[in-house]
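Here you get one chain, nothing else, as structure tokens; it is the form predicted alone.
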Amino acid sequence: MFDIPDSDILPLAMEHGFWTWSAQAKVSPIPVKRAKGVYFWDVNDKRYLDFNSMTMCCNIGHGDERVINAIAEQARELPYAAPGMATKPRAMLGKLLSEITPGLQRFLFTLGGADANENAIKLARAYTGRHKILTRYRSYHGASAGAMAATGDPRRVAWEPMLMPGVVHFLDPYRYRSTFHRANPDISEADFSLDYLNHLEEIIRYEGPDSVAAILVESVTGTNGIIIPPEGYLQGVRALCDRYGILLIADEVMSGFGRTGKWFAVDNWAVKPDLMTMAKGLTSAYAPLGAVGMKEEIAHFFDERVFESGLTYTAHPISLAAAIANIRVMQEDRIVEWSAAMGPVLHRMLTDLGEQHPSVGEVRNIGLFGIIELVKDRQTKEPMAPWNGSSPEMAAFRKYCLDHNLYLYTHWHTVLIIPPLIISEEQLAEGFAVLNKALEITDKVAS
């Protein structure tokens, strides 16, 4: 397909790339020439089990067919049509996600998740009236600059203050390192849960209520480390917004598709946002692709008023079909079941693991969506990696792991397993093998 030799690609992607993410003269990818499953190959035919998806993205794994297919028919029938025109994957995708959203029946199509929060966000301030965004601080919700101010990691600060105006941020319910219960680590979860309530309510307060437009908050917060939202958390957000007339915009980018064990982490607490924007497992990133689901009143909003929003390349008809096929194969092959029935053994091999190396100081998942939190002293807490920084143990530890043929995704001290809905007992034992082996290197500065 193209004319350069596999050994070409390294030096070539260096001379000419631009890396994001990336000190330019440390970057160090890994030439990936093919992949299939749960596996990628390099260029040396060196095979990788993937436990983070790619970029926590490929739900469906690598390489399926009948998403080949799909996009290579769509491209030779209509391979583009201008956004303000009707296409046959336009109108089945949209039929097709409403059928397993929670209660949302309008989808506006975009590029990936980050114009899908910031969508979301404009729909959000168009529809109150109002103009601030709450979100949490261990947020991400992408890199443009509207999704970045609402993001509330360190991330988002390397760009201040030229950015999107109206954002304030809230602690998330966050058990392990909660501010609020360190002398008080045994309460309940449902004392918990309306401590970190009546911590957003008190917020919503000093801001003023007739001046917020949405609560924007993953599902299940994501690379800042899986936290799971206790139990009446969720439930207890939904009615905050009720109380005070207030939108709650759901970020399933990374959490939606099967990732937890249902179709959308709301699913699991019978929760329904108001807004839900989706991306990454919405396409398995066959293609790119993201979208924002509303219910009708919302839409209805705009019934006649326009909305003053698009890009050329707004529900292209390539990443549609993609994403329906996507979608097909997730309910051909239950994957979303499969998930579900995977995350008490993930729970299991995670437990095993924390039991046998005291570096570990807490593990997470919910469905295929989990995490290591990896520590110096269990007594103390303290992190393997300083906030917002690596380590020498850390740098050590994933660097063995990509020897020894296990690609993952470590964020600061903590170590994500979020591998393709696909993967089997067997091979989540394959990669667990080596993570064994890896962590007698965070042992060592232990205790």
Ligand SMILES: Cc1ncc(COP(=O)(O)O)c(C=O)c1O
Contents of the next structure:
Amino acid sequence: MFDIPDSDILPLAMEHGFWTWSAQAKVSPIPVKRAKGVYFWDVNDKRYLDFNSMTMCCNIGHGDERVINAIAEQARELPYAAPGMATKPRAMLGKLLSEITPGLQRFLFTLGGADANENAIKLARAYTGRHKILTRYRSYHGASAGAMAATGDPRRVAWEPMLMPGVVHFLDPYRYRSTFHRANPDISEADFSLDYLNHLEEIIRYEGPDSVAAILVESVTGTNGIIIPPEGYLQGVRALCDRYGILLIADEVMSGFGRTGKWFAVDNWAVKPDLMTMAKGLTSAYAPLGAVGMKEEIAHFFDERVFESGLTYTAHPISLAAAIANIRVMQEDRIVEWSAAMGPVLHRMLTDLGEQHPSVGEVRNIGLFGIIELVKDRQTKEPMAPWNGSSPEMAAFRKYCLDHNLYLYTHWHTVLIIPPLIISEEQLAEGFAVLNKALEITDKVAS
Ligand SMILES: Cc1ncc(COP(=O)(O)O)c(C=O)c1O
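Having seen the form predicted alone, the form predicted together with this ligand:
The next block holds the full complex; its first chain is the one shown before.
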């Protein structure tokens, strides 16, 4: 068997690898060896508590034998079939998804989140005969050219202008740093939602409603700040879509599959999108897979028209088998319910932390989807690192956590708390004990 000693993993990977989202000379990867539950281990047997579900995706936790066995069985029976063929996992997964998604009947399987969003955009453009797509500035929708264009954050700006045309961005209902409400921070939630809905409607009118195919939103914003829509907001976006004949695409790539304490984040507000994109928690990353769920009438539109799209690995049987087993694990172990129950526990821990540390500006969470905003000054809300930047304090904070066996994701001035959904209260507390110490670093520059 082709094998190498553990000690060769890092040097060989560095010699021949090319790393994404990185300057090649600056990468410092963890040479990871194995993973189980909420932990993973590097080649030196150092154990990390995984507070980011790797890439916000291992929702059921690591090393679940039920999913591993399903993958192995599928690999033995039929590891691959042409995208135009019907397979058992394809039949079963479509049915399963129609039972757990909000009113969606038909499913197009993709390789991940970015191409799920690209396909959703294609479907919406073809179905409506319109071309514009509205998305928010604080959004991430993927790294392929179309998904990158849809992305609002600086990851898009890095590749402009060579991206898909036709995307217009609007502002997020981000209460902590709301542009419209600096003089009126105590505005009611209903009025706050209304202001942002009016802002969106104004943009729709300026752009010309007849040219807008879809509004694409992360139901709860992920890396750009765990921005939880205020009451009435998502319902209001749905109503605007209905008023102007625009399709609503919910990007549930990060927020889906139990992350917010419901199967999908839209379920928190009983909003039914026309199209919904999924990936990450769909297989808990045991195999790569994305999906676009759509209402029956959108699928019917293509009854006599060709849907001009597809990839060699569309509906890959191994990934579909992983998804089926993953969803069954979530159902058997009542993982969505567990995430919902742990939401208030995480909230209490976040709030306690905020009360003890002057560098904590705000904490937010819904289910096991949480964030800490670090600031230099609670009054001015000056962030601990600038927009799209880093700071020595944030770097030292992250290093402290990693040195003390806590793996997490920091994004500019924020700290994301996105653990596997099977995490226990004790394990959460274990991570928070490290955070508590790490915050002493950022507290030193906070007033
Ligand atoms: C909300 C959201 N949409 C889309 C994507 C892109 O998914 P992928 O990396 O699988 O292409 C991501 C990835 O982080 C995401 O968080």
